[in-house]
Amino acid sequence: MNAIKPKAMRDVFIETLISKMEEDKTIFFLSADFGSPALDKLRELYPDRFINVGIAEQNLINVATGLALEGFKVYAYAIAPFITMRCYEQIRVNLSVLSQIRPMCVNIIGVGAGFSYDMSGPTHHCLEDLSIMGTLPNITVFSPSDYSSAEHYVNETLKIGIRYLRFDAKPLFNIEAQEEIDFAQGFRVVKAGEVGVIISTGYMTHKALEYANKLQLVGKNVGVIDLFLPSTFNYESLEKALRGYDVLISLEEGIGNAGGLDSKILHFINTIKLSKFYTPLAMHGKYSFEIGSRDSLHEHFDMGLQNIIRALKGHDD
């Protein structure tokens, strides 16, 4: 991690978008009664291109679609579990289906991916979005691990297309990766390893790097790959990045075996015909009503350091 203070993805993204709004009059920003410090600035500078639709996520998607069909580049912003699940039919019909015949630019920004709102309980945990948004045709899922990735993605969001941006709610440090962000690849090598590699997305890339650094202290050199475009990454490039590894471990704040990150990787493994020892680490089909820290939730769902060690030992056995 670098010494720069942590920042919230949403604020850095919105601040960068504000600079684009000055030159591009077609950018519109919608909110479902959800704010941020940066959004206060946007609302003050461009009140004619900001709409708060209220606590009405279904209407948020309807209004966003209407503006996009009129040629605007639209950003629809709300808490992640509500903007994905409360209005799923509107996203499916208005955006996934309609965009196939009526090209438009809509960016769904969900804040609070995974266990971001750890103390708020299962209603605010967003553990299904990788699965349900990833299953919709014509929608790109962007799952950044830090604010620098979110900032660099702004230019991508100005292009025609439908995207779901799953932002962590907490301020995070930037990750010092060995590779630069390349949206054509959909992933970056954060740390090179030897026998095993952890493939993670979003906040869990921070945990993967933490685990890898701890394991290195005891002589186990584990690599880390940040998969920030889990539905559209380049298969050939990832296959090259995995050469030399015998053990693959995936790490996600999501429900396992339900179409999330582990399912994307299994499809990749099957398509490329990889022969690897693979262990997916994710939630095992239940919600948690225990109120605790993010780390305690990871331990509860067997996603901690000891589970990484067991996966590596399983290969040795």
Second form
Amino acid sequence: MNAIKPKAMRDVFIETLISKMEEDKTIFFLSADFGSPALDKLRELYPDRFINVGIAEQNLINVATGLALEGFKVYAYAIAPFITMRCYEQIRVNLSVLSQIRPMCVNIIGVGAGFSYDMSGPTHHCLEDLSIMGTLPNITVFSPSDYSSAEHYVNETLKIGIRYLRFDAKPLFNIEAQEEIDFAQGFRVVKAGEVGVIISTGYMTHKALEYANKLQLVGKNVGVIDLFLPSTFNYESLEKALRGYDVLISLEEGIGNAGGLDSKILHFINTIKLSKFYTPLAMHGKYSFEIGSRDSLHEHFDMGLQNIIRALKGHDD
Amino acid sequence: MNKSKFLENKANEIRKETLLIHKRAIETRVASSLSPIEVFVALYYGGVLKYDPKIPLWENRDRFVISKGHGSISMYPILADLGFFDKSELENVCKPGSFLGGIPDPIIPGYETINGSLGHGLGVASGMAVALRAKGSDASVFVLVGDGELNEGSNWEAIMFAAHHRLDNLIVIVDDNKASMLDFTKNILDTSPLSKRFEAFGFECFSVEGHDVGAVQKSLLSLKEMKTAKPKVLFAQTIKGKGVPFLETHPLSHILSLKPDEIDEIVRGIDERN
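Could you give the coordinates for the form predicted in complex with its partner chain, as opposed to the form predicted alone above?
The complete assembly is shown below, putting the previous chain first.
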């Protein structure tokens, strides 16, 4: 799909879901008093299958469970740090544990992955969700980098299962990748390279591509891989995609060494027994109270272009 | 035998069976399982709940969500007696390989949801009530919570939700046994008067002597039929450890176990009275 103009993942996802709701009467949408332009349309068209539960994430998940146990396909929607952390035990008990014996369809949609809400401070930065949601059995984590990926995932969300969809809050351009989205693989090659490859997820795939394009100008051909199913990607396929690279860098808006993307990559490397020079770039273990752009937050946490160059040089040295 | 006497006998039988399970499986929470026995008996033997033991998830059943799950070991002999599973399974509670654990899980036929952690059932039941209304079902949703459990804030999110959405197919039963784990509830967080709090939140409130099984049955049947455009709550005034004098007055009854000879004596007493 050509990149025409930036769009918010949530709007494209919800627009696509609306197109399913006419035919599929079992789709039910719950929000914890959080909206979007597309959601305005959904609740106007389907008021009987939309409930704003109020600012009450624990009850959001519990009500979602009750509906899903009765056969509805449920979407529970709120700001990412709140829908994952305020109601974590509700998710664990009623979705992760219970769904193992009572299969049901619940999609937890969190908007505001990483530093999406860059100006809103640490309460709104969502830096732990990849690790805490990824650690729960029976839950698939979907971390798209663009609205086209989010749109394609709608059909997946209509199947039985529990999913956590972490959407960026900002409108973003579609990424023009070398490979199409394939949910059986869980990743796509965005750009092939030679001297190294950056594995990233969500918004950081845009940054990885931006860095790779800049490095291309100085003669360094760096590859980019977009890992949109960071807990359930196909190990064998990724191993094939990484052949030929000696340097591997992961890039995430999350806390490093805490179960996030870097931990997933390390488990992969260890399982496949890959021999690579690996540098994880993630936040070190502090929150940020700095008021600044997303880029400045990346620089602050040593996740910028210079750190990519250093990781590549580290190998050269 | 009239219905009330039948229900009383059944409650005695279940109390006896619950104590014998505790004798075999000391890990079970006996005191909190003794207080809701008359509620369970009224629901299952008093013509309140629609159910089919052969099809536990029968679409037209009334839903019964037990939120204070650890305090429902007394459901095991009821479900076995009704044929949800074989009675011989009662010998295996908490034994390796059994599906009957110290805290019941929904792998047990007849259990709707998971319940080992408190404060979840009322919200899940509210979601079920919304779903049943959306499906046009006339089934009701009953949910049992403990008074101590109502300390969990998630309950009050659900209570606001149920009242706002006028879930008149939802009936909350509070096992109001006045005791939590480490003390009587009034000494931990005094939530009295609970009925006024529920009323202020938009519920229709009712109270019943929770060990008068005939009265409990009558209340539940009446609430099930009542259409008020409001959710309803029944406070079953119960005693934690009911039937065991030593537990009935002890603030730590929740975590106390009974010795085999104590159980034998209490069971003999139940037999002699009947």
